[in-house]
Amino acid sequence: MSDNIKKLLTIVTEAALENILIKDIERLGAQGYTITDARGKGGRGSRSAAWDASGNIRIEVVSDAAIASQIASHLKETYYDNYAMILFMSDVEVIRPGKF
C-alpha cells in the first residue's frame, strides 16, 4: 500500500462531548482533527445543527490504521452505552502525506 493511504475515522456524536473527545483523540496519538456541526436523525431521535450542548458534531481524524483503530476502540468502549455516537472508517489517499 502507498504511504499516501491513511484511515479517515469519522465520529458523529453529541456536542457536549467535544472537549473530552478532543483530549482522548490527542492522547491516543492523532496529530490533528476537524470538527464541524452536524444534524440528522438516528436511533436517538433528531438533532439540530445548533452549536450548543444539544447539537451534534462530526469529528474527522486522518491517521495511520493503528491510531484510528485505537481511537475507535476506546470511543466504542467508553461512550457507546451512554451517548448518541456513530463511528465509521474508510481509506483515504492524502495529498500531503507528511502532515499525517
Second form
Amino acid sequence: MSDNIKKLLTIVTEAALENILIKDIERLGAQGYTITDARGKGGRGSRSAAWDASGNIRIEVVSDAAIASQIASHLKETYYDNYAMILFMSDVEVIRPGKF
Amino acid sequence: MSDNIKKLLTIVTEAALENILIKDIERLGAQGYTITDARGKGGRGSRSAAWDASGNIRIEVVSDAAIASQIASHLKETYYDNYAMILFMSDVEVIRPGKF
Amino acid sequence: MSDNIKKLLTIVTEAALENILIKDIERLGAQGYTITDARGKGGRGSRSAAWDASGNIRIEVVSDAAIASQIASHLKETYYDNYAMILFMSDVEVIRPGKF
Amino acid sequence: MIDPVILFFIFGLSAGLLRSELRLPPAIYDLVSIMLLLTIGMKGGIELAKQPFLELLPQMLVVIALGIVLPLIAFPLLRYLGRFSRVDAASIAAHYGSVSMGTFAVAVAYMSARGIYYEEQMPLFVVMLEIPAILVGIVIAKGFSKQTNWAQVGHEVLLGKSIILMIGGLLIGWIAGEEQLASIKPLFFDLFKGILALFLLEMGLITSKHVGSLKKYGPFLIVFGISMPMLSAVLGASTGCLLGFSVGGTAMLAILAASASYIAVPAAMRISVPEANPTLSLAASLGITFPFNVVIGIPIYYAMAEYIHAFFGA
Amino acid sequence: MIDPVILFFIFGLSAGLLRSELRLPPAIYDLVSIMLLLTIGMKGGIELAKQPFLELLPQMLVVIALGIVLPLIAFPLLRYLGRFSRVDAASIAAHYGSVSMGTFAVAVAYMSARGIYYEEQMPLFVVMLEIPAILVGIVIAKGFSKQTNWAQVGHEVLLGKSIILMIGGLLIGWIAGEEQLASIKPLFFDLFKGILALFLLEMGLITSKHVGSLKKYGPFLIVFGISMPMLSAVLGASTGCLLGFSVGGTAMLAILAASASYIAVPAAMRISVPEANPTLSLAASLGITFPFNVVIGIPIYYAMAEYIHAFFGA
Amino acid sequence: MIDPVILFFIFGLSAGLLRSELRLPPAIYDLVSIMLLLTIGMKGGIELAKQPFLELLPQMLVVIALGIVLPLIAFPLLRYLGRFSRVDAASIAAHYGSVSMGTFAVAVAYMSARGIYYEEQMPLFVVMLEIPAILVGIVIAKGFSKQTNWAQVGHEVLLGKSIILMIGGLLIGWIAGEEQLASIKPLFFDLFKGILALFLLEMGLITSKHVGSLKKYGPFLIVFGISMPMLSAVLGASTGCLLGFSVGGTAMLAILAASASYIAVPAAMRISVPEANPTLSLAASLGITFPFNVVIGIPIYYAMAEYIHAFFGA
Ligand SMILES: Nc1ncnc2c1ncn2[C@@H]1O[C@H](COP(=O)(O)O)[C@@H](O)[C@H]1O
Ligand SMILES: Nc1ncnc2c1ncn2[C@@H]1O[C@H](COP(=O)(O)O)[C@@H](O)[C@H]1O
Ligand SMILES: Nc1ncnc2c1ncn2[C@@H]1O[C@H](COP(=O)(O)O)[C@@H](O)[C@H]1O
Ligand code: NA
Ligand code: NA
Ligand code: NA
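What does the same protein look like in the form predicted in complex with another copy of the chain, given that the last one was the form predicted alone?
Let's see the whole complex now, leading with the same chain.
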C-alpha cells in the first residue's frame, strides 16, 4: 500500500453542470477526468435522460487524497443545496502514480 | 471508518430488466440508483447493444451494507438463473451518510 | 475476506482500441468484460466523443488478482506509450466467485 | 427482378458476415422503425376511415383465432419433433404465431410496387395477430400460473413500442384522413421505401449475428424456420380466401401468418418466460425465417394466394 | 379541423400518460429540433433579404421592450397571488417572458396551411424575445448581484443551441436567397411538417412527464399557465397592431408573447438561479402552456388579432 | 456565388470557434455519413452499369499508381522540409495520398449544380485511391516489418465503414439500375444536398476543434496543408487528361488527388502506426486542407482542368 494508491472520486449530477464542473475540477488540481452519460433517481426525483434538460452525467476523477477531498468539499458547498448530485470516494491502485 | 462508509453495489444485466429491477431496488430500501447503458460479454455470450434486445445496463446503488446485501441476494435468487447478470460490491466513502 | 474477493480492473482508453483490447483481455484469461462509451481529458488532451475518432471507452473487468495484474501489465507495456489510456484497480466482493 | 430494398438487406447481411465495422447507431434503428410503424399505421387508418368499422368485427375475430391456432400447431412440432424443452418450444411457438412488422413493411412495398390491391384493414390485423400468440405461448409454458403477472404482461404487450406506434398511426390516419395528411406526406409516405432500405440494411447486420448461433442448434431449427412459415402461409391464405379477400389481401394474410416476430415477442418472453433461451428463438425467426420470407417467401405466398383463388375463389 | 401535427402531440401525450414504452432517442430529438430551427431561420432569412434591414431596427427595439415588460407583469402575479418564493417567481416569470420555438413552429405551420401572410421578420423577433426575459429574471431573482457571472450568462444565452441555430439559419437564408437554397429545399422545407410531427410526438411524451408534477403544486399554476398566455397575447397583439403589422403578423406576435420557454430559459436559470425549482417552471410551461397554446391557443390568438385589427387597424 | 452547403460549413466552423453549445449527436453524424456514402456509391453504380467493366481496368491501375506516388512525394517534404519524425511524416503522407469522401461529396454537388459532366467511374476511383496510400504509409513508417499484422490492416482497410458503404452502394446501383432505384430516390437522391448541408455543418464544428491545435505545430503545417493539395491536383489533373477524361472528369481526379483523408486513414494509422501523433495529421487534413478544398480549392482545380485541357487536350 504505497504511493500507487489513489482516490477515485465519482460524481453523479445534472448534465447541465458539465462545463462548470470540469472547470472546477481542473482548477482544483485534478490531472484528468472521465465522463459518461447516465440516468437515475435520488432525493431530487427521477432524471430520465429523455431530453437535454433531464439527463445525468457520471464523472470520475482519479487523484491523490488531498485533491479528491478538496474537490468533494468544494462541490458539496457549491452545488449540493441546489442541484441533484451525489458523490462517493474509494481507494484504487494505479499503475503510474506520477500521472495523477 | 465511521458511518460515512457505505456499500456501492454494481449490477450489469440485460436492458430488458430495467423497469423491473428499479422497482425491486426501491422496494428493498435503496434511496436512489444510477444507470448507464453498456455492452459486454460474459458466460451468457456477447451483448453488443446493436439493437434493443441485445443491450446491457449498468446499475449502481449506494446504500448501507444491509440493504445492499438484501438487494444482492434478491437479485441472485430471482434473476441469476435465467438472465445475463453479474453483480459486485465495494466500500465507498460518502459525504452525507444520512442520504443513503 | 475469502475467495469471493476479486479485482475490478477499470480501463479508460481510445474507442479505436476496442476490438484489439477485448481480444487481449480474453486471451489473458478474463471471463468477461463490460464496456461503456465515455469522454474525458487527461495527459493526452481532451477526447470529446463528438465523432468516431475522438471517443473514449471505459472497460471493466472482474477477475482474480493474478489475471487482473497480468492484463494491467500487458496493457501498460503495449499501449501506454502511444495511446491515451489510464487504468486502475480495486477490490470488489462478488457473489459467485467461481464465475470470474 | 429483385426489389432494391432486398439488396440492402443482402448488403447488410454480407457486411455482417464479413465482420466489417459497419453498424447503424441504435438511435437510427429506432428512428427508422418508428417511422415505418407510424406510416404503416397511417396508411391503414386512411383506408379504414373509408369503410364502416362494424363490418370488420367478425373478420377481426377470425384473425385472432388464427393467431391462437398458429402457436398451437407450432408447439407440438417443436416439442416432439424438435425435442425442445417445454419453455423453449412454447417461446418459439409464440414467435411464429405472432407477426413481423419488418416483413409486413416489405410486403407493403412489394404490393405497391406491383400495383396490387389488398384490403385496407391489414395493419389492423397486424395488431390483432401480434398479441394472441404471446398469451398462448405464456400459457403453454407456465399454465395459467398464479406466478404470471398478467397485468404486467398486458401492459407490456399492449403498450409495447411497436403496437402503440401502429395504433397511434392508425388513429391519426383515421381521424385526419388522406387530404389532411398531405402536409406530412413528403416525410412519411414519399420516403417510405428509402427508410425501409435503411431498416433492411440494419436488419441484415443484425441477422448476420444470429446466423452464427444456428450452427449450435442443429438442422432442425433451419428446417422448422422454413417449413413452419410455409404451413402458416397456407393457413393464412385459406383464412383470407374464406373471408372473401382479394388475391392481394389473401397474400397479405398469408405473409402475416408466415412471418415470425423478432421484436415484440422476444421482449415479452424475456420477461414472462425467462427460462426460455432467447438465442434459440431469435436464431430461427431472425436468422432463417425473416431472410427467407423477404427474399424468397413473399412471391411464393403471393403465388399461393393466386392458386387458392383460382380453385376456391369467385 | 385539427391539424394532423397536433394529433401527433396528442398521441405522444396519451402514450406517455398510459406509461407506454414509447420514447424517441435523445439523438433524434436533437436532430429534429436542429432541423426545425435551421428551417425557421432560413425561411426568415430568405424573406429578410428582400427588405432593407435598417427599417427593422425600431421594430426590434419595441419587441425587446415587450420581452422586458412581460416578465415584469408575470413576477408580481406569481409572487403575491401565487405566493411563490422570490427565486421561483422570478424563474417562472422569465419562462413566460421568453418564447417557445416549438409553439412558433406550430404557428408557422398553421399560417402556411391557411395561406395567411405574416411579416417575414418574425424569426428575428423570436431571437429578440428569447433573451431579455432571461436577463430580467436573473435581475429580479438576485438583484444586480456581483455573484452573477454576466459574461457566462451572456455566453450561455447568445451561444445556446437554439439561438445559434436560428441565427445561423437566418444568415444562411439571407446570404444564399431562395433560388440558391432550392437544392436543399427537399430536406429542410418539404419535410418541415413531417419533422414537426415527430417533434410534437416527442413533446407529447415529454409533456406527459410534467403533467404529473402539476398535482403537487396546486391549481394556481394551472390557472396561471392558461391566463398568463392570454394576457401576454393581448399585449403581443396590441404591439403588433401598433407596429402596423398585418393580421397574420399581429397574430404571430401574440403567439410569440403567449408562448413560454422550455429549452433556453430552463437551461439559463439552472445555471444562474439554481435556487429556483426547475420542476415548477417546467410543469407550468410544458405541462400547461405548451399544450394549451398548440391545441387551443393559436386559433384564439388569431381571432384576437382579427378583432384588434377590426377595431383599431386600418 | 458560394454554394449554400458551404455556408453550412462556415456556420459550423464559426459556431465552434465561438465555443457555442451547438453539436450534432454522434448518431446523426453517422447517419448522415452513411447516407452520403451509399448515395455516392449508388450514383456511381448506376452509371457503371451502362459501360463494359473491363475497359476500366487499365484506368484503375493508373489511379492506383497515383495513390502510391502521392504519399511518396509528400513524405520527403514532411521529413526533410518539415523536420517531422519518420512516423509522423509517414502518417501525414498517408493522409494526403488518400482521399476525403466529404470533399468528393461537395465536388459531386458542385458539378451537378453546374451541370458539368464527369466520368461515371469516379466513385470507383475513390475506393481505389483510398487504399494504396495507407499501405505505403505503413511501409514507410515501419518497413516491411514482421510486426505489422497485414491481415488485420487489410481487414481494417477493406472492411472499414466508408469503403464498405461505398462498395455496397456501387453494387446496389449496378445491380438494380436507375429505374429500379426510383422508389428509394426521394430519400437518397432528392435529399442528397440537404444531407450534405447537415454533414458540412458537423464538419465545421469538428474542424473548429482542430484549428486550435494548428498553433502548436507552427506555420509549416499550414503551408503544407495548402500547397500539397495544389501539387496533388496538378498530378491528378494530368493523370485525368492522360486517361482522356472530359474536363469534368479531369477536375474530379484533381479534386480527389488534392483531398486528404480524415476518416479511414486516421483510423488505420492509429492501429498500425500508433507512434504517429494523430493530432498532427488531423490538424493538417481537417484544420487546413478540408476547408481550403471545399471553400476555395474546388473551383481552382476545375480551372486547372480546363487549362490543362486547353493546352494538352484534344
Ligand atoms: N443511493 C444512490 N445510489 C446511486 N445513485 C444515486 C443514489 N442517490 C442518487 N443517485 C444518483 O444521483 C443523482 C442525483 O441524486 P439526488 O440529488 O439525490 O437526486 C440521481 O439522479 C441518481 O442518478
Ligand atoms: N468478468 C466480468 N467482468 C466484467 N463484466 C462482466 C464479466 N462477466 C460478465 N460481465 C458483464 O455482465 C453481463 C452479463 O454476464 P453473464 O451473465 O456472465 O453473461 C455481460 O454481458 C457483461 O457485460
Ligand atoms: N485523473 C484522471 N481521472 C479520471 N480519468 C482520467 C484521468 N486521467 C485521464 N483520464 C481518462 O483517461 C483518458 C486517457 O488519459 P490520458 O492518456 O492521460 O490522456 C482520458 O481521456 C480520460 O477519459
Ligand atoms: Na406468424
Ligand atoms: Na412569452
Ligand atoms: Na489525396
